[in-house]
Amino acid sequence: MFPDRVLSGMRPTGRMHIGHYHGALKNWIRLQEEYECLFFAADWHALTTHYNETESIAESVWEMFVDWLAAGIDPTRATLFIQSRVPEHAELSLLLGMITPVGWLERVPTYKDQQQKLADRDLSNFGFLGYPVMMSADILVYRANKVPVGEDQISHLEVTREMARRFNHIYGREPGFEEKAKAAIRKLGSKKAKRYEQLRTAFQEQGDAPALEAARELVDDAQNLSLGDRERLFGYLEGARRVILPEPQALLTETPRVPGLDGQKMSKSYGNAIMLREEPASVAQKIRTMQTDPARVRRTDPGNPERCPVWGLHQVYSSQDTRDWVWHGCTTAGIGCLECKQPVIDAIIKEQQPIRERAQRYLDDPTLVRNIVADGCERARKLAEETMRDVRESMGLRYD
């Protein structure tokens, strides 16, 4: 009904590390080949937890964009923008807030988890509780249907879907909906109209999901319908409501977990990260001194790769042959740890070479990034504005 559209965001944490690269950016780079993509810096989200540390937000946003571009995000394919430069996110967030039961928010698992994890901060603020509302607005304001996220964001996406459903349920009502839907069905032409009715019945009476899918395709392919009629026909399939905000799907892609230098999750704040544009000498130094299997004290002690974070890096960076060589060499004390680490060092430096090169242009001329993002913000606003017109109207907030 609405075109395929991918949206994802990241909090501005400054320069990216190789965990961001393998966990998200590589996937975004693949997606931009196939879909219309929007990627944004979630600066307001940073405020939900770090409202009292705002001095570095802007700088972090620019550093993050340089790294996205250096990694291979192509500004001619993807729209890059800053959340706070598209105020429609705030407007939709406020409106969604009106129909969000507080219980939904209190039950989101990350709510209590994060409060415990960040126990040194006071997170009893409204903005933090409302985080999933803002995230829903980020997605729904573009009617994005595909949202690449990590495991940790799945519960937020589930809230977004419930929010869209609730919104459509409350505001998708219109006087004479049935009649309008039936008139729209007639516009399909008699053959397709009959098919539509059959598929709708199959879905409504037997919950036949493929029938629902087929009916949606049928509506999708009908060229002569207005947007309003399309929404009615989509809504009529499932009930008697227009679909104003479509439910997005999570795009969960298998991504390797990149261990930090100490085997913990890689994070700049843990000091265990290898940055995306780390100097080769520094990459080598960090890997050479990184932790190995603690039981392997002497060179002659056999090791257990399962207990070694270097093994985790081999999973990401090495071929099967190299991994076999590591496994055998480690468990028989046939190779030393420095020897084992060398292929990882080489692979990281090789992977980063083109990234460092691409970054140079943007570092030499910061106006390039400013312009890309200014264009992106403008494009994003246009798309968001289209949705907001329908949202305002369906909520009775139209004054012209």
Ligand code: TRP
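Okay, that is the form predicted together with the ligand; can I get the form predicted on its own now?
Chain only, nothing else included.
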């Protein structure tokens, strides 16, 4: 079985806001303590919708990396890299595109949704249609088997799983596969070989999922198997094909909704964001001038927190005791809107202080970030090259 490996990335939009922090970065920081992680700047993906606005991509990439590092991403635990610096992404995207039915791409939920939301842009290009292919290549080129996603993104990952399944079905038909798989079974030793066969039969004849998992663990624990033999035995469990590209699993993550200053989803394009390294005075000013419940025209008018964007920030930043105080004070007109906002201001400033402090060393010496990312690109490319050697060989494209 392939080692546990997590992959995730973001389009380079420049500096991060607190929505990015609570929606993704905090989860990445947790995952880097548990798994081998790769996090990348998806600069090629930015071209699928903004191909004519490339002037700021490079600057946005470096600003984004500074925020990642300042937030707590540890380059000794996670690999940070730039998508376009690992050309194997493009090679695998091209090869996957050869076997991907157009219908799969047209039915991806975001395809028509984005066309409607971005109606002011010309999205009738191959890059936009083929976005799911490139996304799948990003994951599969590292044989990443865990991808952190929210529930609304599961359908995207299913496309990747389908592509891996289709690739293995077409190209995992290794000549003499069954004979090689049986030879690999004998290498397990008589006792484990018998157990493997029993578990394989239980899965194939009865659909016994625990038996499949037990067989995978048995193979994974075997010390004397080559990587090729492991892949054959994994493939032989489910049929008669070698597993070249493993199907990634979703790491479902809760992503709290961080409302913007106007109550909409926080976004720089909406002009409603609080940046991750915002100056304290600016944070205070933005929140103090936030829109509140329109029913509270006067200080003595009771309000409804559920109609107030500030209440959404309390859900992210305040303790239950503070939320109870806010709810009672707002609905009874016991507190004013400025009083309600102060705990949020204090909490955001407190959260951001260590982030701004960590960022300063990278701002003072930009070569630190460049070196971290250069090392990350080198590590990522080595992993990608290993995958592509197997992909080319399985497709008959090796000429050495």
